[in-house]
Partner chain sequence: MSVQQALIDYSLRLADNANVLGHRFCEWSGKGPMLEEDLALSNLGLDLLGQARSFYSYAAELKGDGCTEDDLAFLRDANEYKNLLLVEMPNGDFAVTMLRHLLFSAYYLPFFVALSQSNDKTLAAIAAKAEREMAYHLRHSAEWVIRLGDGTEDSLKRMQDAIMVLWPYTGEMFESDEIDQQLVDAGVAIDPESLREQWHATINEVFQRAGLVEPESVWMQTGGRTGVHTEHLGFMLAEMQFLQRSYPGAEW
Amino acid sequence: MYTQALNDKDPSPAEDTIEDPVLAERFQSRIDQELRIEANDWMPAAYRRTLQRQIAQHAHSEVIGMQPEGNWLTRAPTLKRKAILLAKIQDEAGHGLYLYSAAETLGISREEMESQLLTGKARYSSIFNYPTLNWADMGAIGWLVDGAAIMNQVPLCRCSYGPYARAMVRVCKEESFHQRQGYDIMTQMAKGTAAQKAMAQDALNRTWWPSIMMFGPHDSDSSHSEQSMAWKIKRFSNDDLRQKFINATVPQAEYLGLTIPDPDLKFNEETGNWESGPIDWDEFKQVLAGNGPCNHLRLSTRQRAVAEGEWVREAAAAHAAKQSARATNKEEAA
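That sequence in the form predicted alone, only its own chain, can you share it?
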């Protein structure tokens, strides 16, 4: 669902292993020729680590992102809305599964990735550390958050690493549905009663700035973005993607009769772009540091879910072992 600053910070800044320059040159040549890198191909250690971190963070975001939406599952206004929201949450779980599986092809285990998340070593998208206060937030998440995700993720379908790129094709198709259902909610509320429109505007006010922060820091402050683009993991810079998102979203808000909460927003006739006001990067850093409104809640909820599901995993493992033993005994008896 959500990628954010995926190549901007390396949590394990160990020095790269010295590698054969001939292999490194051949690797970059394949990248430059738009040839996919597969799991069994040689790749630089830094390329492998970057992808492990990026894909794991993406998967964590999908899983944690189920929580703010799950908060409204029992309170959806109609049975139809409940069914749609439930389908969306199930999609997010599936996205996490695809992505964890893609990351495992790079030599990192599911258990290690989960441990990194549960101990706070690994990050997930900062957008999920904000609360969902009313039903309109389900619309804002679909419209803005999933809209920003699509802007980030469609280029990943052309990522140089094959397993990741192929996983993203289905993810992006489903995210498109998520974005449309969110915009539909906002449309209905914006055209409803004055109170409903006010709820939609409130959700937009609270979600706008965190959603444009999802693209990560400005290019000048992104330490790994240039290398990731050279490797064709990323295809566009943070600022380019953010600008595309703003240009696409402002007319949508105008159609809804809602106001983007940016007094400095203006249209530049020369560039054809909507220019945003300054972004509060201090807030972004605080949320990433664990000081957002819901950081503790999101992580503790996930930790509790893992602990409460331990008996299921143990039972499944015991059953598998028993089945394997029975099969072995039959073979020996034969």
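On a predicted model such as this, the values are computed, not experimentally measured, just so you know. In this text, the rigid core denotes the largest set of C-alpha atoms whose superposition between the two forms falls within 1.5 Å. Positions refer to the first chain, counted from 1. What changes on going to the form predicted together with the partner chain:
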Second form
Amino acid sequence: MYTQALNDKDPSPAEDTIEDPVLAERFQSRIDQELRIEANDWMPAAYRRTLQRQIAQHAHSEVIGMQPEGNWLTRAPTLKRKAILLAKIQDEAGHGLYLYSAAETLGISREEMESQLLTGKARYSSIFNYPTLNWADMGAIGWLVDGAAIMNQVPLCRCSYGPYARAMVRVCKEESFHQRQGYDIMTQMAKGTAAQKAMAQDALNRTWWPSIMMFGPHDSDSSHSEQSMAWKIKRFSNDDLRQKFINATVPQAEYLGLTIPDPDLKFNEETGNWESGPIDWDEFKQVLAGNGPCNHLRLSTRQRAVAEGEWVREAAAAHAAKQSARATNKEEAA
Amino acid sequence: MSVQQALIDYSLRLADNANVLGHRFCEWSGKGPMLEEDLALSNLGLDLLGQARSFYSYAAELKGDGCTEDDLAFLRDANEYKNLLLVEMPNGDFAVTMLRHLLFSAYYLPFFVALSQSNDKTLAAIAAKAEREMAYHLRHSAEWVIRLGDGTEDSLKRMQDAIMVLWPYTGEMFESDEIDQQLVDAGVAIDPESLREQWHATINEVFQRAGLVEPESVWMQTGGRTGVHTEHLGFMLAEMQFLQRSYPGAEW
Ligand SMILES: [Fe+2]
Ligand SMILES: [Fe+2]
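Next up, the form predicted together with the partner chain. The previous block was the form predicted alone.
The complete assembly is shown below, putting the previous chain first.
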């Protein structure tokens, strides 16, 4: 699903040794002309590192993001919903794969990225560290989480780095289907029985704030934004995207007859914006620091899946090696 | 028994097989040994859920009492489910899952090929679509069984253990009763016994390439087709049917 401005510090600025100013200028002028940077083009080390980190985090988010929905897959209430949910989770695995491939073009291996995730060194979107507690959460995730992801990702289709931009075009098509199916679940729940409506409201209550935190810290506290904007990795600021999302979502909640859990939310006639109350950034920081309700569960579930698959991957590699040895023997005999 | 009733029961058995096995693949979601395999396992699950929906819908239509595919999937208890015991066997490790699917798809591919010629137009149409899907299922599971058998010492042992667990559930696929016989006579259904040779040839070939050994003579378990299941099915249905049971009459 999801990129998030996580406000990380660049881990190794010392590597930015003096770069050839001619190359650097040519690079920036290509970006300014809206030309794409491709894998074999020269790029500043910091540009490469920023993208490696962002794309890897995005890939990890897709993969970890399979879990909250996987939690309800075996309890899906109809065969149709079950098939749609299974296909959606499958799409997220596919997004993870395209994104790992896009990051690999920058010279980092999938193994390395996966090991960064498993050892807790790499981050993923904070939203997936919250639990899914009733069926309407499947609706709320599609509607709000995939919805927020789309706001973030549509501009990434024009990202200066070609392989990332192209991966995003594919991903965004599927995300909009995800959002529609989520809103469809919410609609069904909101017009359903009293118990279903209560589930829908409960899901919105729990998902609202984490989903608007998906856009990352306020612009005033965002350390990377300026550079990413200059590089045209980022096109809009965190606050602009968040505002766009809130403006789009408030009328949808109204249509559903659900209440957004923000008593301070109000419409500004002048700007035409729905202005939200203060965001609890302490909660955001705690979740990023590993203290969200599901951080441990999500990571340990992923670690277990990888560990339990180890013997399978070894067997596949051993078989492939035996096959090629047999082929060589045959050739030699011939 | 009327032909109509036999046809309902026959469709329900096919639906239950696909639904129960499809659910087992849902249990794999996010837990595959690599992401690529996660995608593949989901594909298998999606095909099976699609088949389940087609067969349940047909059964509902034949019943003609206004019930839906979901009523049949979510509101029948374990003793009313008529799936093979094989498909309700727990996923176990990846060796068990892939062997279970090989044993199943090596039967179901020729089954659907034959059923696509059924006198019953609806069953024939569902089978024609499912046949193409099942060809992929057989290829995928056979490739894995070969890789695992011909992989490491550990994977070979796991495969051989999986055979010991699952082989006793293969006999049930070839049983037939009054429902089958009546529909076979009408040119609607497939005589399960007629598939045995081809099934066995497929399994033999895969086992040979995998370096696996077929057990000699094993007592065969039975009961699924008459609603007498293993202990596993009740737990699966408790989970699967939770929402429909807890909130009767709700639309989802
Ligand atoms: Fe995604
Ligand atoms: Fe998505």
